[in-house]
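Starting off, we have a lone chain in the form predicted on its own, written out as structure tokens.
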Amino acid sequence: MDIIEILRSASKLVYENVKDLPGTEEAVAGDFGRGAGGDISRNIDIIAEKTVVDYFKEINFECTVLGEECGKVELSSNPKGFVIMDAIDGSANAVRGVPFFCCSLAFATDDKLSSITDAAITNLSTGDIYWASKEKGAFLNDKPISVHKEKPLYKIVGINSSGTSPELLKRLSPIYEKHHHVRHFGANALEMALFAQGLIDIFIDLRGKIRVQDIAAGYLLIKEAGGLILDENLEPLDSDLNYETRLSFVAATNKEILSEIFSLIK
């Protein structure tokens, strides 16, 4: 079985196992403390991660899992690579029943974002799967997708401003003043998928807080959909896969909109 099929199959199992949980008491049942990524673990997070790890064990997938909750799980003494997993991205939405959260899985052959070869982001409210393999394009279910290539009638600007410092908010404020169509939905991976689908024109997260698990799958999806994905210095994004690493990133459909929006940031 191809790696992308493994990721897609694991994602489908997660959807089946958690689709009835959002907004219920069962979603938050139990006290699991904080996961490896530092956030509070909820029952829905644990169920989703266990689904993926159990499936990998069942098919004898030789890999090392880097999970948001479970941390590093070595499933082989001779792994083929790393599965970078955020089994529930957008947990706050999920536990409240807000229908915007996803399962994010990526496979990397080495300890670098740039070594990611396969990725799947599953909308856990609908079961739709965004997926990509290196140099083979990006897809939504079975349909090829790409970033928006025409001049948009309305520019949709995504900005993750959760927990943003007053200083950064001040830097970003001209964007809010200039562009009325600013969005943030609460799940970076799924927002990156919407960007790759052509529904968002630029997505900005300059907080220096995002974890590799949150963006690994979106990183490849955006590249394969023809978008730019850059660091805070507007250089090509890359990173190690360390749990302590925190990142900023910018995704843009093209250099023109990138220049337009960043000309507003002091």
Ligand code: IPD
Contents of the next structure:
Amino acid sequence: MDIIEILRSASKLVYENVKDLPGTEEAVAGDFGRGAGGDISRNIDIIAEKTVVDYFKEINFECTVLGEECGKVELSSNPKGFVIMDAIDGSANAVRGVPFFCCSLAFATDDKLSSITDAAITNLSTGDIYWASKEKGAFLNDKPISVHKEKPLYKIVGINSSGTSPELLKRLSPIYEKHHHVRHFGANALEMALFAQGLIDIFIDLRGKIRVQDIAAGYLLIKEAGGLILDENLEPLDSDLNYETRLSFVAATNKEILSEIFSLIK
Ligand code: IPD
Ligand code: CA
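Please give the other form, namely the form predicted together with D-MYO-inositol-1-phosphate (IPD), since only the form predicted on its own has been shown so far.
Then the entire complex follows, led off by the chain already shown.
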């Protein structure tokens, strides 16, 4: 089975196993402490991760899993690469029942974002799967997708403003003043998928807080959908896959919108 098929199948199983949990007490039942990524693990996170790892074991997928909650799980002494897993991205939305959270899975051959070859992000409210393979394009279910190419009627600016410092908020405030369609939905991976689908024109997360698990699949999806994915210095984004790594990034449809927005906040 192709790696992309494995990721898609695993995320389909996650959808089946968690679809009745959002907003219920079962989503938060039990005490699992903090996961490898540093956040409190919830039952729904644990069920979703177990679904993926059990499936990989069942099909004997020789890889090393880098899970947000479970940490590094070596499923073979001769792994083909790493699966970077955020089995539930947007956990707070999932726990409250806000229908915006997803399962994010990426496969990398090396300890680098730039070595990601396959990615799947599943909207766990609808079951829709966004996926991409290196140099083969990006898709939503069976249809090819791309970033928005035309001049948009409404320019949608995504900004992750959760837990932003007062200094960063002040720096970003000219964007809020100038643009009337600023959005923040609460699940970075799914926001990156909407960007790749052409529904958001620029997405900014300059908090220096995002983990590799939250953006690995979105990284490839955006590249394959024709978008720019850059670091805080507006250089091509790359990083190692360490648990301690925290990133900032900007996804933009083209250089024009990038200059327009960044001229406001320099
Ligand atoms: C979170 C989401 C959220 C972002 C947080 C992440 P999680 O991931 O991506 O949008 O603001 O920084 O931690 O914890 O729900 O997997
Ligand atoms: Ca998570």
